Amino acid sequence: MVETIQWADAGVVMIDQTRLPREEVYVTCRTYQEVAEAIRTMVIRGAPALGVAAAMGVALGMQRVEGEFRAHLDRVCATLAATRPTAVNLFWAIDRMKRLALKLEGQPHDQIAAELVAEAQRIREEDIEINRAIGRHGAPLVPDGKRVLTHCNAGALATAGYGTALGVIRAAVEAGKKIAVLADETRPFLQGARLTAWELQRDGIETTLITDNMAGYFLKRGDIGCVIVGADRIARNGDVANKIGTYSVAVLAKENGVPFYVAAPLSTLDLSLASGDEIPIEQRPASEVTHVFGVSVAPEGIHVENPAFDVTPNRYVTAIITEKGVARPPFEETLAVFAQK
């Protein structure tokens, strides 16, 4: 399985997801500023992976302290936090690393640096185990002998390994279920076409690529057993922010009586937000819409809007699959229980 991100003596090593599937290239970030730029430019993406990257970025930034300890720590954390606003795992990981750094303040610098590296590596390993647990809980929900529709990429590339939505699919296949996957291309950044299709093809899982506007056609035909997607932030009431286009798929699934599942770790849950209306939505550059691999596909000067995410109201969500189990409506009650476990 692909190694999304690792800590190495030279720095933070990650696969460059902007170059897949044409090239499999790994980049090494030697400073926390380079990690931040990799996050901002989507060299690495996917909520859990962003959390791991942010943790490693903090550890990298604290290898050498310039000036006063707390001021330097604040500067490192603020730089990483300013990269992408929607995925809450990013902020969760930064906060976890910052709390540890403050707890260690006053200890020898070598000890602080080493313990922060160890903590970042723990976050990475925990994420892989969490994803496998999500897969185990979600696999029984996947109907045998049916197709599964997914949107964007919530696989190993979006995590430290194994994946959330794709982790459920992988676990179902490992359990012996005969399933095939329909992967939405996921315009404008084409994560489904470039990343999900690439991952599943490497795994030998039968996968068919479709354009986003084909989802309704296949859902109406009746051969899709369920939809499984990931999440970038989940509000207290179960509203889900995920890649733009997810809301449309959820509405189509409900119209056609197809279960719509969200697979995400509890670190994606933001109990501070009452509903999805409070989730900040990242706006991406216009060039992602007007150009494909550098080739213009729109008239010059055309006005563009490019929200990276949308929010699916909880009424369209059949269940949320977490590492602690499967949460069902009313989500405000069930998610709160899982968060306390």
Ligand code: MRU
Second form
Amino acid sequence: MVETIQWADAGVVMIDQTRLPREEVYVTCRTYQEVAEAIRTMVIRGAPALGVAAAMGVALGMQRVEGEFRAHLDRVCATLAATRPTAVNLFWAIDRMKRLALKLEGQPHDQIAAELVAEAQRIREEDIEINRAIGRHGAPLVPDGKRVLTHCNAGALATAGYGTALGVIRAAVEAGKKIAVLADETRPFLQGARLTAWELQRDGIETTLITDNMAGYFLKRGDIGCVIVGADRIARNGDVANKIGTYSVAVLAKENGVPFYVAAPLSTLDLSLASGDEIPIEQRPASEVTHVFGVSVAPEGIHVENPAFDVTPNRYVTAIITEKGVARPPFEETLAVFAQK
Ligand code: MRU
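Next, report the structure of the form predicted together with the named molecule; the form predicted alone has already been given.
Below, the chain from earlier opens the complete complex, with every other chain and molecule after it.
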């Protein structure tokens, strides 16, 4: 399994996802500011992986305290929180680290530093366990002998390992099901083409790459057993923010009677939001739309919009697969139960 992110003596080591699949290069972030920059520039991405990166960023930032303890902690947390707005796992992890740091305040500094590293490593380990549990709960839902459509990358690369949506696919394959994957390329950042296709091919899982606008064609043909995607934030009512284009796939799935599953850890659940309308949507640079690998594909000066995520209303979601089990509508009730378990 690919190592997405790890703590090492030299700092936080990540596989550089901007260079895959052409090059497998690992970068080491030696300061919390470097971790923040790696998040901003998508060296690391995917909601659970962002949570792990942010946690390790806080641990790294607290190895040396400059000035007053609380002011320094606030500065480190604020820098990491200001990187990307949509994936709630980032804020969940920062909060968890901050709560521990405040609890440890007053202890010898070496102890605080070591305990924060241990906590960040725990978040990483837990994430892998959670993904395996999501896989176990989700595998029975995947029809044998059919194709699974996925969008973006919700795989090992988007998590500490194994993946959420791809974790369900991996678990179904491990259970002996004959499954092939249809991967949307996921314009504009091409997480599907560059990352999902790469990690599934590496695992020997049969994968076919399509452009995003082909999804309707394949869903209508009838050989897709289900759609499985990840999530960046899920509101209390089950509305799901995920990579731009997910909403279109969900509508097409419903139109064609194909189940649409969301696989996500409970740390992706934001119970403070009543609906998906309140989820902040990241707007990314125009150059991601006007350029493909540095080559311009649009006239200079053209107006561009580049929302990185969309919200799929809960009525299109067949079920949400979590580490605690499979939540079905009405999500307002079922998700609340899982959150308390
Ligand atoms: O912009 P990205 O690549 O961070 O977006 C990633 C996604 O939208 C994933 O589907 C989501 O984070 C779930 S990852 C398990």
